[in-house]
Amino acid sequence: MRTNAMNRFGVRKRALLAGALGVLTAAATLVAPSPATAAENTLGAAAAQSGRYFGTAIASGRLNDSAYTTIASREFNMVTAENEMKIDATEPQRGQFNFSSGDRVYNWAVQNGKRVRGHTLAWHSQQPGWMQSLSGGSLRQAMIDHINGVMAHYKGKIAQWDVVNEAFADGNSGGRRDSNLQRTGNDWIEVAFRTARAADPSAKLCYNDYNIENWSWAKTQGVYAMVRDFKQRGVPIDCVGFQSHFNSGSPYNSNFRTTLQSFAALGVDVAITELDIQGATASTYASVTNDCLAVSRCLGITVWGVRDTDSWRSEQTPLLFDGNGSKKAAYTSVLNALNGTSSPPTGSGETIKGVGSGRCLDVPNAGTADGTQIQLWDCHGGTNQQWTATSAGELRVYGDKCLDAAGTGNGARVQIYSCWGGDNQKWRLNSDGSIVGVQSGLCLDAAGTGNGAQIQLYSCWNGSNQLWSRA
């Protein structure tokens, strides 16, 4: 703990950190970036502020549509070929590869300053007839040859490959899909990944699937168990793609963030790869975006199409632009979230990171007892680091515990306590990144930068140990 106001960080520099992320009012989430990086006016540029991308699926047949390409070129900084790099498109006859359509998408993307995701190398669907007729060892070898052929053509050019797509069954089994590839042996996914790593060591290798966003679903748990096993055994998997086709049959659930965090904790990156939302509900789009932003290993978001009329589910109007190419309310909600100016969905939590330390506000050992003093700890996104700003000015954790000041003077401990509405449990979240106790007028202050550093109240001076951002 400090013995005076000067001895922990040397001479206190009172200037704000130019790059520090700020926070919003008490009713909003801790997401506002500094004025120097705020208010980008395209999705790709706004996502790039946090080191992420915001991409779209591109169809080669629409590249002659100037309205389509104008939006795509302006807004997105990652491209996925919608169908042009799938098996039937790239190897229509065994051993005879055709990359004309895939190259058209790739070349357009590169010429417009965008990176490319590869989709997809091994899949039970969209197989050409010759592959559908194979089985057993012959099919296994055809899969290996296909991966080698496609990845050799694009070697060093693709940021991420969806190596295997949709290999798990729907429903409650949590098991593999019964496909011709699965019938070649349960190790086929592992073989695909090992083949892909050897073919292009520079590409991130992803497993991609749908209906694995809800943490409570058996399919999600089945994929999680596979990824955990792969990481434990050294199978080369780098990322997991969550297609995120949200609709009435598979609705968005607020535990999606838990899913992303849980997979990331296994040591893989995560990505939202084919996002579309029935009705394009603005709040749901914002929630999904904030979920990605809350997980440090979330690489970015790809929407599956540009305009509603380009969508494979056009009747659900699921995208960010309508058929005329006009921005919808969902577009604004996503852009605001990426720029750090949106409110979280009710009840969602955010991690709060110290600018000076890079560590998060943490309840030690995930304790729940009243009076447990808050500390700094490496950010991991667990429930003991998830804080929800309420309209009453509280910062809640676990739903019913409040960030609580145990006094009003310098050095007063900051702890968790059952929420009761007192002014010592209310906080002003200021645009400069400080968090000020309503009762005391003092700032939330970290008494160090390492794991276990205690959180207290102290006179506000705009030091980096008193500036906070969303992790």
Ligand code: G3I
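Numbering follows the first chain given and starts at 1. Take the two forms, find the largest set of C-alpha atoms that superpose within 1.5 Å, and that set is the rigid core. Remember, predicted model here, so these are calculated numbers, not experimental data. What changes on going to the form predicted in complex with this ligand:
The rigid-core alignment places the CA of Glu394 2 Å or more apart between these two forms.
Once the rigid core is overlaid between these two forms, Arg62 does not reach a Cα shift of 2 Å, moving by less than that. The Cα position of Gly356 differs by 2 Å or more between these two forms after fitting on the rigid core.
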Contents of the next structure:
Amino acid sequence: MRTNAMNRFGVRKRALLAGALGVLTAAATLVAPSPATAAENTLGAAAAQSGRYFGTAIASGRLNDSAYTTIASREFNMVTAENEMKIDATEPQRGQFNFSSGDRVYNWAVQNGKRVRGHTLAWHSQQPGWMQSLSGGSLRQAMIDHINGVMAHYKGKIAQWDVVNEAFADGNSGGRRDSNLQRTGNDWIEVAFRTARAADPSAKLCYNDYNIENWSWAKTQGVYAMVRDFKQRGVPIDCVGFQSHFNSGSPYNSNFRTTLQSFAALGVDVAITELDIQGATASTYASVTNDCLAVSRCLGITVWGVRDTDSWRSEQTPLLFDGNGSKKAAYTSVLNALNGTSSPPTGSGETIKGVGSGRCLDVPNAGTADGTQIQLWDCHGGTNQQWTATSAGELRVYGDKCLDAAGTGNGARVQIYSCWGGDNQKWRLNSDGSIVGVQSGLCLDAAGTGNGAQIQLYSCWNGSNQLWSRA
Ligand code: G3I
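Taking the form predicted alone as the starting point, write out the structure of the form predicted in complex with this ligand.
Okay, now the whole complex, with that chain kicking things off.
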């Protein structure tokens, strides 16, 4: 029986040669258009390839945080003020408008080359105290005056306005939400839209809501019926915003694409306006992105914040950047989808633990560079230890990097490399715990048991350094 030391040192020269050849092979293959090479390397630029945008909510209070603005400025090309253009912010006293915070967000966006979605003009929530206490004709007039006042200030400057927000009830009724605005009469929504069209004919006018992504939900059908009615009667509505706050109580469903297509077929644009996903599952983020891309009238996607720590639901870590500003796996899956290069993983990420070592397959220092050799490290379940077996036989990490054999002989290094579909990136996961490279027929092999032990290919011999458990 050979030892790990023999394994490592007995083939060192050949391993390096094989590794070099493997890298050359991979590089040569990548000369041809590679489906997994990002055509663009920011979300906004990648979305722009199909005429769409990729946006974020911006909070004015964070604009002096340079880590925040660096990411926001680099990645996004559409901005929504998270709170600063809402009713309580813009009209704190009746008839006295205040655009200081809204303008701070607007000016930052425009100075950084971004467009702006306006959010939001008529809503039961975040009303200033004076409006909360109004009713009837007085409230109706206050709503109209508010729409006119805010839209006049931003006239000609806003790509889309969320004219009415969250007017439908949750649950099975499919009807309107009870609110002071609703109690002014069922026509309050169309009055808001007609007022908005007259105030700024250049802005697209959207109805915006949550829990309307699932086609089978009553709330979705209620909003759909309203939009159909508006289109039939000539009420000026241009778009529907799907907030897309997905979580365990309101999970993503693959019929979202049907919903987007169905609304678009009514003759309105659709947009994903406040996306966040509990746990930020990479495959779910990719699915949502692909749903938008599949619908020609889907204008773009906005995520509801930059880093997890900026989120209104920070405990759910639902966004594309972690609190340190690092890109998460979900970021990569969205970018790949926008670049048209994703192949959605079939399973969720799992750790791959060596039977002999008790340590996990790990990308050193969470590196993302092609050619980074895999090692063993104490299992901690971080993103650099999360591997996803795809139906194509790949073992993916970070969404778009594959476990890659840089050669076909004993000692060939095993590394990460951008997924490109080659047989050196395909693996057979055998029931005995061995993992066999499809191209080489050799086994995934740990050249040691300690932290930092390198991973290579080696002839299968059923040793505990070649057996793996996945969890
Ligand atoms: O700024 C004050 C701060 O001075 C004060 O100390 C603190 C005390 O609670 O409150 C701060 O204001 C908070 C504000 O966010 C800014 O952080 C408000 O309390 C809080 O209610 C407000 O929450 C916002 C929420 O809308 C209000 O409904 C969230 O930031 C914002 O992300 C959220 O956004 C909504 C969309 O507009 C509509 N769709 C749902 C989405 C999520 O709830």
